[in-house]
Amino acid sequence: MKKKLLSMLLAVAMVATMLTGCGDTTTTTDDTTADDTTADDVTADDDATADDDGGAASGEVQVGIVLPTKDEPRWLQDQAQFEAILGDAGFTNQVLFSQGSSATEKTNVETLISQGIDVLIICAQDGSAAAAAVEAAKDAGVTVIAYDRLITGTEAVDYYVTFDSFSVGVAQGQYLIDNAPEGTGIPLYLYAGAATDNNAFIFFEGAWSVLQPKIADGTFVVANSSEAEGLKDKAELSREEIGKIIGQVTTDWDFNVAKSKAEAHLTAVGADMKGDVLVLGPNDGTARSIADVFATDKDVTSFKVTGQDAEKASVQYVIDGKQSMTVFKDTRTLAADSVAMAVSILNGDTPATDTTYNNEAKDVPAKQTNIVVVTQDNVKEALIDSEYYDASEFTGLE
């Protein structure tokens, strides 16, 4: 059993250095809910028989994988990882997309109970309604990993894999304040994830935190929320409070929502909200999107607009100019994080983890992963030195 043991955690380390962003190679499931899967469709070997090492029987998944949609790259990104490194670690395994329904989720997540899961690896579309499926989980004995989003107010979270949330909204918020124009009265843009996700608060905690002092003294001035205006000498704000602001500057992770806001924006503000501007980005769909509204009107001068997860099509941006940084989000090392804790589980043992996240009903042991900035100075070193993504993937790299 040590010996497998070994094979396995070493399989794991090797599958997760080679691994590289899979964007091209990537083979979706047609099948993205659970009503028309079935146990043939798992990615593992399915001959798989058990043992006294924790085998899987035959026809039996041992790890669940629930993502929130097959429409953005990063989640066929992280199938392709979670795929290849649980295969390769001789673990039967199906990943199921929610499409943006937690109905959808909650049933996915009943189908991989039904198939035998062991653990269950699940990054939430909604962190609130996602309790439901995490507790039926719970009850049947499986081990839950949050991936990436807190699932919040239950107890039925066992783990919780994630990048450092806040740090991404303070590298953004950073970005913004190092790079701005001269003067005072700078109009400052901003916009936010989903309010149904968690971290999308986290995101803009922490990016607060670095520009609040900036808008308190007048540096910088928000031109497209009312409710951060009105809390502008508040260094530390609630969560109720970061809600109401949210609520104002969501853009739902959705690009034609990012889109509709941003040309509303500059729609409903004078010359002088425009000019030379800033623009807090919450991702890089969104900030896209963003970009490709603010280059269009005549009064803006220039703008500086931040993102988060290195997609393909925004590094090109960073590339062309279009787009000021992402923020390089490893999800090799994400996933292989999360594929190591699950591996603990299997065989026996308590995951390595380095801090806690409070939920709102526990505080959940979990394993953070550090991030990169990422702009033109950088893009080469991060992105394809590394090998995350390859060179003849872009133009106009030197």
The other form holds:
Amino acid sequence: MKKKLLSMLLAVAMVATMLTGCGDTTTTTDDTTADDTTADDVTADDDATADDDGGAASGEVQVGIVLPTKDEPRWLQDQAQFEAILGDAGFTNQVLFSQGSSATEKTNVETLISQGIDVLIICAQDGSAAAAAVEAAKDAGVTVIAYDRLITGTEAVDYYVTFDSFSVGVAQGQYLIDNAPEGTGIPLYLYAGAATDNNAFIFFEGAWSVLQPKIADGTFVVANSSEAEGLKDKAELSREEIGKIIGQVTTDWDFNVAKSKAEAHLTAVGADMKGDVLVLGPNDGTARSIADVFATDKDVTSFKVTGQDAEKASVQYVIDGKQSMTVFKDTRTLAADSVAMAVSILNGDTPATDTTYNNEAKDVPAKQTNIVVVTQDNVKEALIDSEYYDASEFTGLE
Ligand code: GAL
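Based on the form predicted alone presented above, generate the structure block for the form predicted together with beta-D-galactopyranose.
Once more the chain from above appears, this time first in line as the rest of the complex follows.
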């Protein structure tokens, strides 16, 4: 057994090292199982599992991964990393997508449980609705790792692997401050993620922490949220207050919603809310559609718009000057951290964590990863030199 565990750890360490130089791998189908893996000596097919059910029998799936949707490139990036790391480390694994449905998510979890998983890595579609799914997993003796998005209101979350989401919001807000036009009364359009995603609250909280003083002193004027304008003197907002603002400016993480909201907002405002404007774009998909709308309004003379995820299409937008910045969240690190956790769990060890996140039921031990702000100035260094993407995937880089 010792030998087995050692080789498993070595394999993961090697993969982690290799990943530092790994590009954006091609994605495979959503139901890919790595059960054809040849590294028999690293499968937790018997005593290597921490669970008392004897672990996954040969041919069963050891690590199940559930991601929110294939419709956002962000999650395909994560899928590619998982399949590369887990496959290379010799773990049988399966990635399933919830496609925006909590019901599908629950079915996916049940499917994975029936396939004998020991560890579930799940990025929730809806952070509170996912509680039922992970409770089913826990009841089946599975260790649950919340991936990127915290699952709330349940004790059935063992660990949380995340980027520093507050910093994402701070970076977006600070970018707008640092790149704002001169003067006061500058129109600021706020957009947020889905109200069902705990991260949307954290991102907004981070952005508000830096933007609020500028709104309070009149440097910026919120153009599209009466709730935000009404709360402008409050440095710290309660979750309920953030919820009210998000209720007005949510994109649902959906670029069609983002597009129609942006159109409606520009139609509703007067000329004083146009000219040189600032836009808090919550992520890349929505930032691109908001940018496209603002770019076609003849009364908007210039705009700065933020994003997040370093999606390929947005990296091209940044290079072309159509999106001002993105926040690079290196999915290689997040996936590798989750796999390292899975390895510890399968070995019966306690995974390393560096912080906790309260999910309204408990303090969940968490591993947090830093983010990198990407603009035209450092796009090559951050994304090409780090081999996250290949230069050939973009035009106009030189
Ligand atoms: C968040 C995630 C972001 C973004 C967004 C939309 O939870 O942290 O990276 O992609 O969801 O899917």
